[in-house]
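One chain is shown next in structure tokens, namely the form predicted on its own.
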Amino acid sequence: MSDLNEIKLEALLDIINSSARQAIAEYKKTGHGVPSTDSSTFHPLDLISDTLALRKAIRLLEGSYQQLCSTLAPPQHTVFSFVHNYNWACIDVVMRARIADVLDRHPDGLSVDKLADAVNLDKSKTAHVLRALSVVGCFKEVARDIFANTRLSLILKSTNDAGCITRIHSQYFSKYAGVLYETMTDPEYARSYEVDKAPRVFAFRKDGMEGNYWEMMRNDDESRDIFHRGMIGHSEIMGASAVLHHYPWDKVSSVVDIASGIGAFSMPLAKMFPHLRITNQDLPEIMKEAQNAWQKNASESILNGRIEFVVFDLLEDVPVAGKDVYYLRNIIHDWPDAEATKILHNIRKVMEPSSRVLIHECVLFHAFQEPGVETKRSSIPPEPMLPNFGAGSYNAFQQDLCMWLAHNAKARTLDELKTIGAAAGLVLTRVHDFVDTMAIEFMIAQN
């Protein structure tokens, strides 16, 4: 009779095999086969906005693979690997020196001598960086000391939106993370949940910087551009465009994009659903940038009168009244509970009985089985995987840490979202599972 632990490992192997085959099938559906490790071009599926089926397969694959490895590998090996990882520092070098941009002009590869000269870095140290990243398929050494781009390193080009959010994390969030323990023991910061007591603020003050990140951006055109493009890139990374394909927008007439930015969500929405009337709302300077972006990339939507731009302060103002859907992407997780509740309450004031609030962001689930959880989410992992998909939900838990580091806030569980919704007079009605994110639908609570 087989040992119970061995049976579990065999089950994990079956999940790895089946989920990998599901992913392969999704690539083959494009008619272009599967990608190769060292391909120097994107696969067509990399550029498609609706990859929900692929992402569901990868969630199973990553979760089961990591669970298998952490079971079989020596614990010393596994734990040390958590911290013995400096790829983020290497990527920071690559992005700030624009190494991928240079290699893009040499698809067959470029010697590290010429590459280092082109970016004004030391040859030997540049080779250190590229070899470390080549181990994980980001760049390839085609011959000794000759490097070329791969499908992964193309993301690190300065023209890539996903590369912008990658740069923000490597350049800034690494600093915030470096003071995390200090903020947890500092008398002023340790038990505060105020936004101005975030590790980000502590790190800036430690470096002698005045003001904050947002004030810095306001006075720096390049940083502001990187941030706005980074928000578009973050949506690509998290597969957020799934909401465009898997929410019933055909049954909706009007949408308000709360704290819209320059239109990372609303612009593709307007192009896909020309019947929608869309209101973008954000701070004055952002609305000015948004109008410029729309004039450049979607002027027809403005000319036909479907799009409006309304200045709005998230915590002080109520949004425009009487719309069908009030959409908030990656907004509620920026704020502690009191501010998050206030935001939702301001929306509740202007809703019609049929209006809906759609909160679209990462949602956390526990690694133990929660009673009744099956009624709240659409995807339950097969046993013996962890109930929250384990490493398959890696992005959600890392996003939770990012919100803490940057804003002293957090990603929330469904129950936590229900609680702040109820405090604002809203009731949760539906959950849409998009793998890395979820769209949580609320309506006015009936007394």
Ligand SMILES: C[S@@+](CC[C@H](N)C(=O)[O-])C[C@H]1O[C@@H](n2cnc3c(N)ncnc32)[C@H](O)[C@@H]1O
Given for the second form:
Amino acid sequence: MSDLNEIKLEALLDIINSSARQAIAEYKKTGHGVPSTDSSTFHPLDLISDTLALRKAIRLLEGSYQQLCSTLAPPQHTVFSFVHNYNWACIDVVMRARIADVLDRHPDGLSVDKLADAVNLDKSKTAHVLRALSVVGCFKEVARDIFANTRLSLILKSTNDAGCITRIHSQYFSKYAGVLYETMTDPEYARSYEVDKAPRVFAFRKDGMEGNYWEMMRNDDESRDIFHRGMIGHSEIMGASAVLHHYPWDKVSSVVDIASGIGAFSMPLAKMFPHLRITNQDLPEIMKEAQNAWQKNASESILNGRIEFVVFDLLEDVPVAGKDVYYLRNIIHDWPDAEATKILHNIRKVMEPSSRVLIHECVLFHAFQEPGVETKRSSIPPEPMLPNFGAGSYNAFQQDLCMWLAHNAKARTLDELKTIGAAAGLVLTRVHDFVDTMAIEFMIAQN
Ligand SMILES: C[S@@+](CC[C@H](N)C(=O)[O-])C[C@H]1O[C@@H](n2cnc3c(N)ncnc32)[C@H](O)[C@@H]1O
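Which structure goes with the form predicted together with the named molecule, now that we have seen the form predicted on its own?
Now the full complex is given, and it begins with the chain already shown.
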């Protein structure tokens, strides 16, 4: 028995070794060598949109590393570390005080006295925050009380789109998460799957908050701006741009980006595939912002008439009819089953026999093998890793919780997506695995 356990540990060590080597090879392919934790600039690979091979290696590395550590470390140590983690609070301070922006003007480092003065905080408390984050490579203390940015802390600059979504989580989602147990025991909230019974609403109800997330943002220009920049950042964080490189867009003529936001997906798509006709559809205030964003960043696509902006309410209206692909990124997981089915049903009504629906978001896989359930997953991890890659699929499971916290909704398994698709008259035809996200293709079901 103990021999078998040791064999498993050796196998995990091998996976760690080989996956780390795969990641190193991906960096070296750029011709710029490997990154260093304390570098104060991005590596060129940090800035490109197709990092699928790197992410496949990291999924194995993170999954096997966590499994090895939690096997070898004392359980008290491991479990306490799950909650003994206030990095989110330190990051919240850094982002709201714009500490990384100030340090960016001092690449060799700035004394904490001057830094704290510049952001109007206490110097000793500021040093506490920065030292806690430096332990994990986010900032570095180059000499006693002198701090500088690293490749990680650059994400926390106010100009960084990934920083925008990071701030939404540190500042707001932390509050929703703080009332999770209360919502699970409150008579009104505990068994409700209504959107207006999300932990977010519970957390703010004393402030008179009502309605869904989108209604909350309708009259708040600043929050909307941060959110839509955050969606661009979210795509970078999740590596979702892989869909631009690994889906056969050259065989498609027209795409509707359902609930497009300002075009985090459709704008790069238009730039990479100039033959595509693209329709952006979202709420009225978002379509107005989208038009401004496109005018500023992709006016040539608008001028040559390939891009249209059509206001709609995805729960009430059908989208523009007869297009090749109806693409929904980070949409279905925002809604409970009844609404998610309605959205797909509205699309189904306007599809041609050859049209496809592409749902692109995090998908959950079980940590156990289920006989008879088709996973359609292209990559299966080597044993003894958990079949769902364990901590290698951390992002998908955290995203699932986020959807619950904000919308009383969820990320889904492939089977759950199949079920809501079938209820809307659609059948799952193909699955594209982009590591943190998947693009699930549906067509009209033939009865
Ligand atoms: C999570 S964002 C995703 C945006 C974009 N698809 C992306 O991945 O960057 C959800 C989008 O749904 C839109 N939305 C919410 N409720 C809507 C409704 N009733 N009708 C149309 N769009 C809606 C929001 O305005 C927002 O742009």
